[in-house]
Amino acid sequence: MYLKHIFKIAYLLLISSFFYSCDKQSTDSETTSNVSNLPVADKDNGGIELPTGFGAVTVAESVGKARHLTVDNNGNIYIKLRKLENDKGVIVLADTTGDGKFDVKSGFADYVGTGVHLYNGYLYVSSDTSVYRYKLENSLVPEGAVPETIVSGFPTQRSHEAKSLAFDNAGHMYVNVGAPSNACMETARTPGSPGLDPCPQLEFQAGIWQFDANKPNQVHQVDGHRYATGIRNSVALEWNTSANSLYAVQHGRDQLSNLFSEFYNDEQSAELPSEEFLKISDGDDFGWPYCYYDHFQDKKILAPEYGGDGKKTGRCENVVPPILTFPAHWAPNDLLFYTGDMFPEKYKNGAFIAFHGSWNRGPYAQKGYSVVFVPFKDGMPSGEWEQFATGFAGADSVMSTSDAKHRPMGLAQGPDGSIYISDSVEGKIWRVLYYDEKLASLD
């Protein structure tokens, strides 16, 4: 009886082992098939660091000083340049071999800028003073490359001139018009100078303007609707389709200790003010230049140019607050809400933000130079933000922007759910893919 019982247990263990082995082979096979059609990630992920299960492919290098980028339904990439490359301001990349590398490079447009966006069969592209569009009809480069002017007449300015673009589901185009100053001072960046009150720049700058996306020959100061004001500069601008709302991440003001040393020391100046993540409704006022956000005090603070001392709230009491804040001077330059199916569920409808990196934290080390992720639910952040892609700068400590090997600038989602990141230094383009945590852990 005892031996019979032993044989029965051994038999059950053998059967269990057999089915476990089959199930594991089936699971591994399914996992392999899910990623077998993806290009192999670079051994070092193109020099950047990513969460477990993710990999990156360097799809292009040295395309020029890249700003924003967009990807069409065939996986072709359109990149706007800050400086002309072979007399071209828009670079087009295509992969004709299917190996994940872009082997065709072309270009068009004789002007520089930042914004580029695909919308309803057109490629919208901005210069610093206008927005154009090109009809794309079965060709990489638009026929004749003669654009249709959608909006012109934006002010000519020497700072914060980037015209980033966003489009809603109702035929509207949104354009960032940055403030041409730090804090609207009577004498720009001069210690102790008061601010202009009211600030005249708020009339046609320092906010978001709404236009008809399909109407040609609009003029900013005539046809534009000031959708939101009091935003110093929001290069990171995007419409969130799941929340049906506009969002932006603002560049905060600079030089608190340089301009008002009686109220701020260098450490405070390096850590203030917050970079603000904004949910924007029609008519919102976010307070610039009169107010800035202090994440240590968790409130809007009256700017020293307008009677503030680093503690007073004053006229900022009822200014619209941010939905989330980030460390000072990181320079948020693009925003992407993830709608793909490649990445794990936690990323669905969440926000990716590209931080270009600071220049003004001296005498301390510069920071930023990364892409972060913010989980979202019901149109609002649902958890703490986290670093997603790091290592762009190529050094543990960056004292000057010139020390950074790469600076992340633009974000775009491909048709398969992968994400593309552009670099403004050398024009390197990464494609970030999700493989699988199990496969990633295998040697």
Second form
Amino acid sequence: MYLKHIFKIAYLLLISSFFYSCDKQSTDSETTSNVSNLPVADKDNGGIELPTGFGAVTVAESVGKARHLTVDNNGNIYIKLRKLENDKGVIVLADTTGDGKFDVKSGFADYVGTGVHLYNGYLYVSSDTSVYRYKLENSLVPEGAVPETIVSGFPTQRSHEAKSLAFDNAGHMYVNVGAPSNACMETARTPGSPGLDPCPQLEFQAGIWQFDANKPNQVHQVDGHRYATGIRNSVALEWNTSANSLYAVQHGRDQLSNLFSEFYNDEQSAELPSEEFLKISDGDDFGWPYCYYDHFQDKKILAPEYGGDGKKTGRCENVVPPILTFPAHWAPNDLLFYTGDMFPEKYKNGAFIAFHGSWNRGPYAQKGYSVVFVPFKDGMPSGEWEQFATGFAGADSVMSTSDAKHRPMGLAQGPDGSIYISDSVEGKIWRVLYYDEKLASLD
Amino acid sequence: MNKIYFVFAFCAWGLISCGGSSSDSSTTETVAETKPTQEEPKEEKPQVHPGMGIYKTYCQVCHQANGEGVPGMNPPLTQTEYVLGEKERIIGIVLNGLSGEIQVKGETYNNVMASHSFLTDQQIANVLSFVRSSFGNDADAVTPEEVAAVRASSGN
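What about the form predicted in complex with the partner chain, after the form predicted alone?
Let's see the whole complex now, leading with the same chain.
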């Protein structure tokens, strides 16, 4: 105890002397000039809370119902929308004056969707049934550009329809094709209904499909390779270059107590199952709809639609487990591996995950609505996950999803290493910057 | 003595200033609120609507505690055309479920709601009466007979 105090005091002295010396020679020190080049953070960080040393600038508000976004080398932002704004499904923002506020807005694409991704001089954009690409000219999508269709023919589905995209370094594109149901019940979402066995939805859905990123006019069911199966829905999908592997974060099933009240009470239904962080190799099967992960028992459990009772593991024993789990129903909607130089060392190659926030934890409070960080080493989590950005909901307690003022949806890294976060409710876009410990300690 | 005087003066000031500011809205509200209790107790609403429990168990997960639904996924039940409209239609939605593209309050939904025909006529009448009189809705109740009639005609 006593020793600890001495350490604390010594530490404080060390830090303060460091700041003192910095202050004295600050005029030309590199850190200070870097920091002063950054746009000034909003006083309230645009309404979100961040770790010490970080700040956020609201770069735009009300762009529409934003889904994923991406930022090009010039700092222009492309945002995909779930609902057309002035007949446009992709919004482009540019900061022409360099003050951090984005002053130019244009748009293109007459379809809604989720995915938007830059790859090899093209902008890839997905609707819920196709993937298109636009050739960039002078690093912009030219006005009136007609896209090439890369893949079409994804099944029309009424839930989990988002086609999120990822690209590896070998010319492949990966597309999430979510399950068209909660748990492949014979009669959808009906109490006690058994699951279809085998589940026919697995043939062309509930997995990740791999395509040639450069070949036009592919058709999902003809040209696609089912890279991984048994994934209910993974809007959060990303290729990790340093690990040379695909990763996803899965939305777990819901309504355990509504559908199987003999095995689950409402509290269990709110806390189960885990949202699963998956490292994906070609051919992996993660078990949906037969299995779900229970982070209290630390194993895959047999789903009640298939004879499970909340404890039995049955056919789930050899199913590939997650590399990390998150609380139930938080709705992971984007994944970003940080490769920038702006943030402190611990963030390098680590994962940021945007949780859209739950709707299916009732009668308990809804949760999630945040961006978390997971440190990584050698392609695997190297520590516990932690909250990175919070406060999006703008309320201490969210009982109904519509109580949340903002819901974090998409993540993108800018050329300078700052990260961008999109909001699906009002279309607010934040840019998160790291200033430094010194600046943070001054305010 | 002095102190007491001061307290009195303070209270009086408080009363005056309160009275002054409330003359517009809050007085009328108070009158409106107290009226029913002054009359007969039969006007008192039951504390818990018989349909509320069913709503919580079977509908709330999707349509949420405040009836506002989930953006882009599950439509709201707040003053929607479906909720306030013809009773046959809303009874049919609960009995048979609903899927395909619909417009609710200017937003498009294209999702699946399962059939809830496993609920009894009484339960469906209760939950729909609850929905039609909650979340700012003010429409008349649904009776078990009305549910039975729709069930008979749809074979559920």
